[in-house]
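Just one chain is shown here, as structure tokens, and it is the form predicted alone.
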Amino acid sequence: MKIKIENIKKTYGERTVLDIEELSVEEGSLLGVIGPNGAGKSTLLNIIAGIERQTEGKLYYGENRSETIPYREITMVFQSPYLLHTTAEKNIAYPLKLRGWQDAAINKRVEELTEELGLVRLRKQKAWTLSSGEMQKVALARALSFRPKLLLLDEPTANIDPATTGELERMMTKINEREGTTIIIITHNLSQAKRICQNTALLHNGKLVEEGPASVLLKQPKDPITQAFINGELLI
């Protein structure tokens, strides 16, 4: 799915919290989203995923531009998943209930998520007992269940350990370039960015400071603003 965002402004009162004149994130690409804390990142991400609405401006979906926001092909993971009081395959399985799948068609794709994510002896474990990582991956699994066009992450890999983070990575890749899934996902770690990102944007104080091949921005970027964050400098 495509994104185009023209002259998007998020305010609260007096503060302006978002404001980026455009934004093209393409079909089928991988955008990573980087900035200090506080640069409007996430609000971009929940405005994108219909959670917010945006102050001014126009947020436009596919090739046909609409401006109705396409619930049913959006899904979003978070920082720290959030996770029915069930079991693991019955999260997994959720949106596909809510959907109208078959039974039979239901099992088989919790079966896929289950073994491509390592999950298969967890299914019938309770969500509230697992740990981080495999609480994230379920959360991932069950994203990815009804094949979204859309797939939001806000730094889902922030709280679990490096094996479970090349684990997550690895099936954020296969998604991308198996099924097409335009994915955006926020991070502070510039070396998933480099590792798994087709492009990058960096966001300051609500605005786009600078977007471009993830290859080129994270190793020359042409901003110093850029620059210094990429040093790992304090940004005002």
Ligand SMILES: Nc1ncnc2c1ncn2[C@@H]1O[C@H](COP(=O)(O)OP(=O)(O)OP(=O)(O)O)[C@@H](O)[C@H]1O
Second form
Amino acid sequence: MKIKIENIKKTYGERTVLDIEELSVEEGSLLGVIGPNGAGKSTLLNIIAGIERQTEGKLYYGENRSETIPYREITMVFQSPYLLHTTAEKNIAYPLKLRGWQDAAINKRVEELTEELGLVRLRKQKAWTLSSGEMQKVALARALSFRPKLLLLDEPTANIDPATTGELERMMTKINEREGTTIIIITHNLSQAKRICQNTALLHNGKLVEEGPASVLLKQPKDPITQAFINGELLI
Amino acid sequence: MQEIARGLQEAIKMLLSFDPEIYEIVGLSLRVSLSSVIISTCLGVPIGVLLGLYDFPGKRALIRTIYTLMSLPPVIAGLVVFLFIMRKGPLGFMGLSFTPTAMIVAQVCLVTPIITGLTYNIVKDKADRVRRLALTLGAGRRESVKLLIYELRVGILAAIVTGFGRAISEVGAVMLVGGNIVGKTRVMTTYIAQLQRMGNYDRAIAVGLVLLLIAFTINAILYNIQEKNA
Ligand SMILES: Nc1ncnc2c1ncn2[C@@H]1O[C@H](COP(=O)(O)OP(=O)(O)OP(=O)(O)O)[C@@H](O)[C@H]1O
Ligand SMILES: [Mg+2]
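Return one more block: the form predicted in complex with the named molecule, after the form predicted alone shown previously.
First the chain shown before, then all remaining chains and molecules of the complex.
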């Protein structure tokens, strides 16, 4: 799903934590959002997901530039995901139940996802007994279950081991390429951004510093702030 | 020590002999406390959920009041209800004094703040995260509230159990409005108090044990439900 952002601002009291003049995400693209802690990355995703309201500015969804948030078609996986107080598989099934799927169809979809994400053994396990990486995977499976048109991921591999990270990256690429799902992913892992993102945007102090093809932005950035960031320097 | 041992023997004898007086008293205790907990749940859970979800002017003061009422001494609840329903009181025409209905009313006054306050705490704690999740998964308004209640079921159940514990074990309120009348308003706690005054320790201990056993059983049942649904 295509997204267009115009003059979005988010302020808490006196402090402006997000201030983006313009940002477009094309249908079917995979955008990486990078930037230091507190840059406003999560805030941006929360606003796109419709769980926080911008203080100013407009967001448009889809080709016909709708201003209503299409809650049924977008989803987000949080930095620290919240799992429902039940089993792993019921968590994955919940969005499908909401959408009135039949039990057989739900079961088939849960089976697919748990196989793909290596969660088969954990299907019946209570959510609160899972390890944090497992929780992250269940939250991801739950988000993917209903095949959203826009997938927002807030550091989805932060707690995940290297091999599984590789798997998840392949999965995101696959979903993006085969199902045409638009993905925006926040990551602190620059090589991950290089591996999977077509475009990258760098946020700093709530501002969009630079945006462009990942191959360019992560290798020959124009902006000095981006240069400093990818060289691992502290930004002020 | 001897008294306690004899009390135990007496309790077992009483239970096995199906002493009708005891069963009547136990029955009334359960009827009064369960009724008041059901009514308090119907009032306290929705109010607690609404307080946890919505902000409005005066909310802070209201929450403080509820917290204070959570530790309301039973005799005070009893006294207030008594003053309202006594023959010359504003609700005297209803003829409620010294009836089980009056006891239920007094216990509702005690238990509702407890269930409301505890529910409010749980909702406040989790509501925002559940709301965000519900939105990202495409749940509508009604579905979000349903999800919230589903998520909080264990905590709400615990609040109800706490309320029941309070109701079944208090003596002040039921004594003042019920009056411990034989065959009419006598419940376990008021009976124990009376037996103690009369020096009938065996029977007092016996009834005390029955009370403990009931409280234990009901808590165990609810604990089990919590474990299974947890
Ligand atoms: N409710 C709030 N009240 C005040 N400030 C807030 C609130 N929520 C977020 N902020 C501030 O907004 C800024 C941006 O936060 P955000 O979570 O978007 O950062 P981030 O880029 O995701 O950082 P990280 O990499 O650490 O996750 C932070 O400085 C944060 O302190
Ligand atoms: Mg963040």
